[in-house]
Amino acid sequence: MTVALVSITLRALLNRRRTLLLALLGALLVVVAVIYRLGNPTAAESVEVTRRLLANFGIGVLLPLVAVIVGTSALGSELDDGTIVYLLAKPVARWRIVLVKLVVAWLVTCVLVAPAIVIAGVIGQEDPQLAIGYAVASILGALEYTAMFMALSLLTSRALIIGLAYVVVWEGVVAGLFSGTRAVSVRQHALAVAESFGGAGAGDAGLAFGFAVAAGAAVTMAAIALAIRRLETVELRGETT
């Protein structure tokens, strides 16, 4: 049944038009890095500009946009069209459904984001460690984001809109203006990881690595628990008890 769950989830997530759009977002990151490198910047300039590109575009834009679309579709699409009924009718534990769909959504997000970050990072400057650091950050951030957005899709039919609002308002504006909010910002958690793994010049996240990892793990586990609990209440046609 796990194989069937994986197959169903992949079919739901890998819509040809959606996949192409998300892949183009990653390609845009690479194109920007190529255009910048063609200007023959100095070594110091290339490290700083590439760091900002990976932090602001890769972690700040590409990662959350891909994650919100993929994460809210992992279960949300089945709730919207009513096919969740057939899945829940099978003798499969709700926790297994949530975990399998989360893992698939996470891996899809990683495939669409991490390679683009690595390629852009390597093209933009000469130190591969910076690119690897941000790729690791994107992988960990993808897990936290997808867990959050998948849980959100079980709470409301407007999960995509709310998720986008969260990305733009909270992650893009509030967390950047007020340092006290960074502790509950997925983007800041990811940047702390990038700073730890990316070597010198990787940036200043404003959070300690240990705290960022612990906070990210706590958010992920809470989102998984909420998703499992919520899925247990789903009835026919997505109604809840």
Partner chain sequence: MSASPEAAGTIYDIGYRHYDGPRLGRRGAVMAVVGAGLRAIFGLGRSGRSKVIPWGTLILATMPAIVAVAIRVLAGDLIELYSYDSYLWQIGALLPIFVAAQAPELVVNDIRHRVLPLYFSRPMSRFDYVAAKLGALSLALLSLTLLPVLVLFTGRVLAGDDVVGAISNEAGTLPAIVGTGLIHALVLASLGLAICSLAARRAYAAGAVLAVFLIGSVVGEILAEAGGFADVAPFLNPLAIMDGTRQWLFGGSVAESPVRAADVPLALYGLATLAVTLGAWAVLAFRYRRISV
Contents of the next structure:
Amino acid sequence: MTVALVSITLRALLNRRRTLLLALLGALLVVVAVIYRLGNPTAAESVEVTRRLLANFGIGVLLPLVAVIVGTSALGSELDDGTIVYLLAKPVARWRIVLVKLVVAWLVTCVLVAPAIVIAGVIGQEDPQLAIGYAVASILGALEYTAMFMALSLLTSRALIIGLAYVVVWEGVVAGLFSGTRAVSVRQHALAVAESFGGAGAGDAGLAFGFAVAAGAAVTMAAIALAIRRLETVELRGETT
Amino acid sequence: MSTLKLEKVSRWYGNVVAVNDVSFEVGAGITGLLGPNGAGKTTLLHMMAGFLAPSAGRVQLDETPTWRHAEVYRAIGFVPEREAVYPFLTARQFVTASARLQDMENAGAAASRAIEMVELGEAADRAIGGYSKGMRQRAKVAAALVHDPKVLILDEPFNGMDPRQRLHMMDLLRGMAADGRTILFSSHILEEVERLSDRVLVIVAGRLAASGDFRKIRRLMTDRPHRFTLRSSDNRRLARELMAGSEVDAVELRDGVLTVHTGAYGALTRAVAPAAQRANVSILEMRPADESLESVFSYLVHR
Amino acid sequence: MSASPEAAGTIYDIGYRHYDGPRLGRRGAVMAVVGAGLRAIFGLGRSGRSKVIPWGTLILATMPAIVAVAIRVLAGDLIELYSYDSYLWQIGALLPIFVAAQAPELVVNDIRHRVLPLYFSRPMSRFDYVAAKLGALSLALLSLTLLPVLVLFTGRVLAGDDVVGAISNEAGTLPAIVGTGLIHALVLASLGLAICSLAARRAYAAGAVLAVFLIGSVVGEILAEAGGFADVAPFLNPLAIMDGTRQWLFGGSVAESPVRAADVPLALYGLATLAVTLGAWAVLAFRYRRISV
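Can I get the form predicted in complex with its partner chain as well, since the one above is the form predicted on its own?
Full complex below, order starting with the chain above.
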């Protein structure tokens, strides 16, 4: 039954036009890296600029944008148009639906983000470890983000808008201004991971690695628990009410 | 054989009561849930299918509450009213996926069988997005019965079907009922329920207005003050002849139309033809003047 | 020859009235769409939830001006918190949020729910429709791009001991304030509306608008620090392009703006602004000419 669940979710997520646009977003990251490298920067400078590119664009923009769209529609679009009834009317435990859909959404997000980060990282400077560090960060960040956005899509029908607002306002502005809020910022969790895996040039500005992983795991678990709880008690009223 | 049982079930949304203190049992055979739009049919069906929690009372399938028990779906097939089906899947993929989600060993074969049953054959490998309403409806039914459920719940299954498809679907449901299955469907069209079901539940404004054998209810519904309009070759003579009998309470002649008031529906319909014959009048047209379902229901409720 | 009433057919007078008053015509239709657009943008007559973002951003955008004025009144002109030149750059992050949240309200659902025929069956052309929506969004944006700076201006004038002298001192800045506000509003409205007109759903439209501004500013910022690209960087960020245009027309630089790091003639920013606006209008023209109703 997992196979059927995966294939339905994948086919719904990989809507051609949307996937193409999201892939283009990743390609843009690579293009910027290429353009930058064509300018023949010095080695030390290229590490710093590539780091900023991966951190601010890769982890800061590309990852949350892809994750918010994929994460909110993996379950949310079916809740929206009522097709969720065909999944719920089956002897499948609700937690299983949530977990399978989350894994699919996570993997789709990873496929759209991580390769772009690796390629841009390798093109932008010499050290592959930096690229790998940020790719690992994007993969862990993708899990946290998709879990959060999936839970959000079960709480409100305007999850995408609210998710976007969250990405821009909280992750983009608030967590930048008030360092105390960094403890609960997905972006900062991911950056801490990147700094720990990314070698010498990966910088170190944010949270301690251990704390970031623990906080990220806690947020992810809470989001999953919330999503399961919501799907277990979701009520389908039919069209007229 | 499975039994769906509702005990003192109510459901409200905020301060709107959608279903009000309803109790009944549905066993093997076809049961029609009849009611005007907005009467609470969908709410009731969704509670029976376990998609809505009753605000009060209990909904059980063979002693298991349907709400929050995913295992009941091994025994239940549900066809929702809402049209949306995954537009990017073909009917075959959709039905096969339903079979897989039911943990069936041979999902492909089961899907083929179900598609065969609803006569979707040649269209089964096209994407559902391009289907007509009737085809979509059949794809939904195929997905609901692919695991051969003991209970089949259908919300307005005949919407959007053409007459031929409608007849075929009725045959299909009758066949399944004959195998001892429990089938419950909702409709706001009296004639559909009349032709298909032995047993009806009439729901009006969230309350159960009538339940039981269809013919008895039909009589209760029809033995009420009734009006017919008649056109004939000689209205005046026909009126005189009809007034002579006891079936007619009053007649009215106006603008070439004869209106007859009666308290005995059946007796009148039987008396008209002999009366016309005695009076040597040919009847051109006879039709009930107030046969809308709403008027029937309002009579039932205010009785 | 007499016909029975049924055969002849009868129309009963049940009190329908023909409207024979004056008609407002094309102008009235356009004004109505502008008015409805403004109500939609600010969530007037809608639930409280749809007022949060427009009024929230408006308040956040005006707050610095009010604080600055308050400080000036209480503490005199000891410190200068905000200048007219840098104000819009400081509240820059709010502008894309406002556009992303409210521009989709104007156009997306008209296309999605196929109600455009209802507009075009009035004395209103496709051009009028787009112009009216653009007008509504531009007017709404003026409340962010002009109003706060005017508050600052008024505060400064009134806070002085010598009001007449203050007016003559400050009046010279008015053309720059108004001009900057108008340019920002019109360019942002054009760009936002063009992006939204292509999206299938409001949420996607919002995402696309945010993506354009976010990516532009992030990539621009990174490239600005990489040697050799400082000249290109500001042209990736619509807000920087407009800041450059402001400097070209009215002077006065902003420390944080990538325009400062770039070494290109300021007139190029004006050209870029023109190109962005005309490009957006071309997208709108293409989209609304092609759409079948």
